[in-house]
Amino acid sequence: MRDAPVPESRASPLPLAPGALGVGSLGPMLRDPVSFLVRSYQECGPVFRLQVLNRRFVVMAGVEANQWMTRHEREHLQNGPIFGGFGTELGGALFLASADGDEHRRLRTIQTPSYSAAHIEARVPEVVQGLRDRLGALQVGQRLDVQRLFQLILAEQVGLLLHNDGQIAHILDDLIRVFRTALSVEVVRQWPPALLLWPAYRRSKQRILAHASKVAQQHRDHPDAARGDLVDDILAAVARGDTIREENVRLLTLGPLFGGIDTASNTSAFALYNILARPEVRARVMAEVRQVFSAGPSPDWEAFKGMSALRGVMMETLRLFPVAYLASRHVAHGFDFAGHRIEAGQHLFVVTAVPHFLPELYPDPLRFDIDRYGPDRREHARPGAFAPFGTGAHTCLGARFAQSQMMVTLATLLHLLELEIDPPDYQLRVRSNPVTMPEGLAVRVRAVHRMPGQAEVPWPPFRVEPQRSLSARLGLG
């Protein structure tokens, strides 16, 4: 029997993204490969080839593609081919990016309570103590690298949430050389495997795969302890045998770890310059921030959630610097999409952040405009056009969880510290490394507020003044 003809929409090739002669999108693909994505999008359609040096992509964009993301991601594509290498060189191979099918229901269902808002939220006051503790401790005049400060406090309130245990700054820049190092070699491949190997690489994941023992340990030395934590968790479904085993626990435990060093961070550090360089937009959230203090030094959950401007500047924040802009598949079996075919076997790129800067959805997509989000304008309720954490089966299982400890982080250190931009007149940088984040970002501290009697932790060894050695300029520690 013969094979139907292909439709002739079909049989057109498809077109290929801008490129140079012999390393096709490279470059602009290393200097702002969202701007890139997006006038891709709109020169060539919601569906296009793309070349970097001899790798070859076929990239879904725009609302359409978010949509058939949510639908139909589960029966089409696959995690484990992209990300199951990363797992594989940490020991684990089982972890939320990596598992599709029911494997991956069920790993989401197992974690979904400690990844959910309810989690911090309802740990908040004893948030907001330890950011008072650990942020009373900086000197007027001191110079911060804010990408580097969001890194150690967010992970300290990981590390406490998740683990019960949130001693986690003498392994920070260990988590960040593997995080890095791991995912550029073993997902992105854009640096050669060879790196694995690097004898600092190698001591860093030695370290960071000891803490996660440790921790477990101690879950199963003193389980009068447990909090119904991540851990906790983990090895309750060792023990009845459902689908986590003995060897995943180390790698699932670092997760939430290396989840939030380049996302919550960046994302805490993209929206704090926004409020700081913006005069109006700082006076809206220093109101709320005053209003949510007034009735005492730790606030709850109701107080924080009902900071309209903060929650603007953290939606906008994610729209211009989504944590995921795009999502990385294997195609398991060919589909058809805006008149094309999909075959089975391409890696795919269904770049989910395209929406956020079309106008007919965003007018004037390039301004930062914190009332979007209002009741008045919801300009990102369109079903496919606000995809800040991605979108389908593996959107980020904890999106929420992060969103509420960026804003109650970012209102409680705007309570307790006067910063400006220093320089002055710094103009924000963005970089990908792999992921966007801000490069050169610092701020001076011009005030502190500390209460009476309050406790100080001393600064750690992990340095959040402003480094330039190279290894810093490489993000590798």
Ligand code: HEM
Second form
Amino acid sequence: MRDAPVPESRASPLPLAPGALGVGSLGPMLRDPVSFLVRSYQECGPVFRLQVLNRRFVVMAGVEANQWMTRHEREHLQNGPIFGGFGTELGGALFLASADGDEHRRLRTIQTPSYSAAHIEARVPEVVQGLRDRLGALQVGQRLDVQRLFQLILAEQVGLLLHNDGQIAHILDDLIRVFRTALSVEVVRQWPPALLLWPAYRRSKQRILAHASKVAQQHRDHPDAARGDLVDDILAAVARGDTIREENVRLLTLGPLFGGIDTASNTSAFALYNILARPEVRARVMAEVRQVFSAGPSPDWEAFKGMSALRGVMMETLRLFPVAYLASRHVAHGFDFAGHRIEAGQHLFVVTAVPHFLPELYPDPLRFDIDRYGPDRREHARPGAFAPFGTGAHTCLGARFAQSQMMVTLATLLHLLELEIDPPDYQLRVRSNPVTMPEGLAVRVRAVHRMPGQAEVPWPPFRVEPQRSLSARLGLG
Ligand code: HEM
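With the form predicted alone already on screen, would you show the form predicted in complex with this ligand?
First the chain shown before, then all remaining chains and molecules of the complex.
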């Protein structure tokens, strides 16, 4: 709505996705954007126009679009004009999602070691112990909002592993509120800018920025405690005068919490649903869980990584429930794609998840089939066929971290808790706001398996019971 008018493509025979007069494709894009964009691709081809209210986009989709993105993104596309406002709003114009070109390359290089899977894999026993403390304090009969449970435990892990500070619970609602509001106003532009003046939002913003300052200060005060985490890497780059300036430290520190909370929590919530709702999948995963924990209470990564049924669940969940299904970009330099000219100045969506739903790649694509990825089938292996973490220059930096984190967390949770979906006849509802999430998914605790003599660890200040208020349902906190 605040976009400058964009030039029409010179090759105007680009087909237009189905829509209604005046509002364009607003209805289906709100109801079920992924299915709508897959259908539009099947009807219109690999490149088409999309109108939502008075905003116009060019959409690229399909395996070739993903392959193009992998090879050519840097030459033609920019993130700054799309994501820059998010950074400015949070007091640090420089962060990965909004950086382009050489600056982006340098920023990624500085942060790559601390986002790597090795970081979590080396500390798996500590992560398992954290889960024992947190989940062991739940009570039989308690009803849990699955998305919120994962938000808490995954954010605490990110805090512990990347900030050396797992005390996140007291600002978690603030983080979620700020992330969703700033994203919806500044990036997706579906909410009015006046929301950034909302007092509750401003208070939350102050609290999370204060938390980031505190974490950075702890690292400065105790250089001897350096564990090679993200904050160490950021501060070392500031000290060297390498790309990062002092004013960017807070936003870069918050980066993995913004990038990781909604994505990994929602994916884990969908995965837990897929295990609990499918008896044959559940039986195979539980056999692996028993095997992993039969050797002792604190397995290491070697034990988890061989869980092929759980890995299949994760892959199928990432394929069928892609929480970040498109890349939103500014076309900086025009190019040709699939016989069409895409002019500079356009707002482009590359819908990276469309191939996940194509029968020519995944036979019977809507069927949840955890054996698609074994050595005999490898349906995801064709370049561009599987892109839940995006593709190209901005491919998720936390992808391997997230996969290891979700496997360890789900396996340990299934070992410690006996759960059932509540109510048992719950039908999965998927909502995009703008990240995709399972709506109203709750479980009831049937049993908690604590270690003999395990100490009670107090539950932190973050509610995991389902919430009913309208503001909560709107994701406003
Ligand atoms: C299931 C979990 C996750 C999914 C599906 C996911 C998905 C994505 C996608 C699709 C992108 C690319 C966005 C674009 O091209 O515009 C991305 C970027 C990113 N993700 Fe993730 N993500 C997940 C978990 C995480 C976690 C746990 C972290 C941090 C610990 C993380 C950190 C990042 C960062 C820093 C970027 C920006 C990379 C860049 O711009 O160069 N993500 N993620």
